[in-house]
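Next up is one chain by itself, shown in structure tokens, the form predicted alone.
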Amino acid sequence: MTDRNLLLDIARHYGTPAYVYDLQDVRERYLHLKEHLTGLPADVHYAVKANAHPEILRTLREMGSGADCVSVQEVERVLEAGFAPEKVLYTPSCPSEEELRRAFELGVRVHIGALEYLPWVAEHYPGRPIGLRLNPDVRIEGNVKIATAHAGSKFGIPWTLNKDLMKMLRKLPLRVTGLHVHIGSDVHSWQDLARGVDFLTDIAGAFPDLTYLDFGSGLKVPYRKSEREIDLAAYADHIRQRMKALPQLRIVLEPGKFLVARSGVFLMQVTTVKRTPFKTFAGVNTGFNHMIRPMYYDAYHAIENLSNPGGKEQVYDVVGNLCEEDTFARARRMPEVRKGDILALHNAGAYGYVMASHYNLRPLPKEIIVDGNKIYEA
């Protein structure tokens, strides 16, 4: 969303801090992905953890998307939003037996990511179709905090234990209809994602009841002007080539950030401009309790001065109002920032509000929806 005057109007009317989501951009991103999947037996399941706002869920459901959930609470929310249980995948990390039982009772497809759960599943839900999340020990470039398929990761059944897994499947009344792998998030190279595709297509023949392969997601989102989106065309062509030998199987992709990051803007107001002999701070009325990505992931987000776009450029550290190190940007060059200015942090539609907290007992930000000419708080 780039309409500066619209964002300023929203800030004046609804106040700040506030997340603003453009539903039309979400639709465009979904269609962009589906266009590249033409000719593939592909199902898109939106990764709900990226942004669980009911209006975004409704929009994607209407576009035909399924849902990818990592908690029972997410499962319940997408079912409330109208998703059919058969279009919901549940791939939890370290779930309790109560959580697994609830997911099975709700009728969604469950992915198991540890050998230790399989005897329990076989005892309580014998013959029920399940998926297996596997860990192929694939290392990728990028932030280690969002790399999820290497040997040291907690995610998935290590393929080094494949003999134990196959022995268990021969002994227990388990019916594996899906295999899942997720290499990581914000993967820069389609070739890295292709390693997950190759892994699953190579081993698919060992599972006679398979109906689908789930390649996860990780599709790169550009945060800087110098960055480029992942080469979707090349990635999709690679999947087509690999699936020629498996025409009976469907594939699943689980995009989250790719569909919603660009749709979101986080609005904040400057409360103070503090100058020291070492640097100038632009202090704002929010903090990492509302947008944690810059602090937790060292993530870069473009920040725009909506109120003074023509001001003389200066260098600022944009900092939050928490009683802790709390920085949105360091040494960021931008038009002169003044007390009261409205700043827009872009690409904020994913892993923003969903990771927010009441730290320092501060209230959560508002969420504003823009859908064509309709603007409303929801």
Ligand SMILES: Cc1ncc(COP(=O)(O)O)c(C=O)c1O
Second form
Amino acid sequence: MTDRNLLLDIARHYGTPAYVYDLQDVRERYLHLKEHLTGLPADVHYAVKANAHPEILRTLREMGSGADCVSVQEVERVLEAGFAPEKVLYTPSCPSEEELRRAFELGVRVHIGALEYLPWVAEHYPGRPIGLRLNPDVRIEGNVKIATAHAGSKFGIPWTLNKDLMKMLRKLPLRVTGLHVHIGSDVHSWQDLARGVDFLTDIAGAFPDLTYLDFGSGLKVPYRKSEREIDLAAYADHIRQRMKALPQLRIVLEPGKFLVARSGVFLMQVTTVKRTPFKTFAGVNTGFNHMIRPMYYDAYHAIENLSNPGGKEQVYDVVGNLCEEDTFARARRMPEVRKGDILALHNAGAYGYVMASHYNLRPLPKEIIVDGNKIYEA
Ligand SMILES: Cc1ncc(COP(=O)(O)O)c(C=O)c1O
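The block above covers the form predicted alone; next, return the form predicted together with this ligand.
Time for the whole complex; same chain goes first.
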């Protein structure tokens, strides 16, 4: 999403703050991923938590994607968007029995992530195919907030409890047709993700009813110019090698940001340029109530001054309008920022709007769709 004039037109016409999503780019990302999975019996289940906009869901459904949901509300959203229940996975964290019941009734595939749920599932849904989310205790480099498969993490059935698990599976009427692991998000090295693949392929033989292995996602996308996308070709080759011994199984990947991060831009307007003896602040008409990644994950997002691209470069802290510390970028060199300028925060399609709130009672940002020549608010 890089057409400066188009983004400026959108900002003028629809106002800011606003997310803009390019559906054609989402299609390209999906095809790019599928190309690398050629020859593998692979199903892509888009991780809806990254961006649940109905137009994004419709686009990915039309491309052939399934969905991975983490809440019943996401399940309902994707069913409304026309996904067939059998193409929907539900991988919740600490669900209530009510939520599990709803998911089973809607006919989607439920992934269970704690031993404690299994007796209840066996009692209420005996013989119903389920998946198990496992925790192999894999530690990875990177942001600890998005590492999800180490022993200290709340996610998944700890594999250290495998004897208890196997005992339950022998005793109870449970049918485990899938195994799931999600190493983390934004994983830099394919070798780290491969550890999840090795783990599941090593233990698959212990589960006689298996039909699929779900390797989650974590597929990294570049946020800085110096960063590279995860080496998908190497990762896919590794999966191919490991799956040779398990030709009867399908595999699942659940990418979120890989499919939608690049396709989204967050537009904001400069309300004030404030100079102090120490620094210059570019204050904008939004905050972490609308885009929390820089503050919560210390995530870097490129910020472009759309309305003054040729300005003389200066250094700014780009800050929000909340009564909190909410800094989008520190000491960022960018073309001169003036009151009224329109800034574009790039790579905003994933974990942007979905994490937005009404904090400070401000309304949510708009969402604008670009699909070729068509531009609309939806
Ligand atoms: C269970 C599960 N699957 C898939 C994803 C998507 O991860 P990513 O956006 O890194 O592709 C997540 C995100 O944390 C997740 O929790």
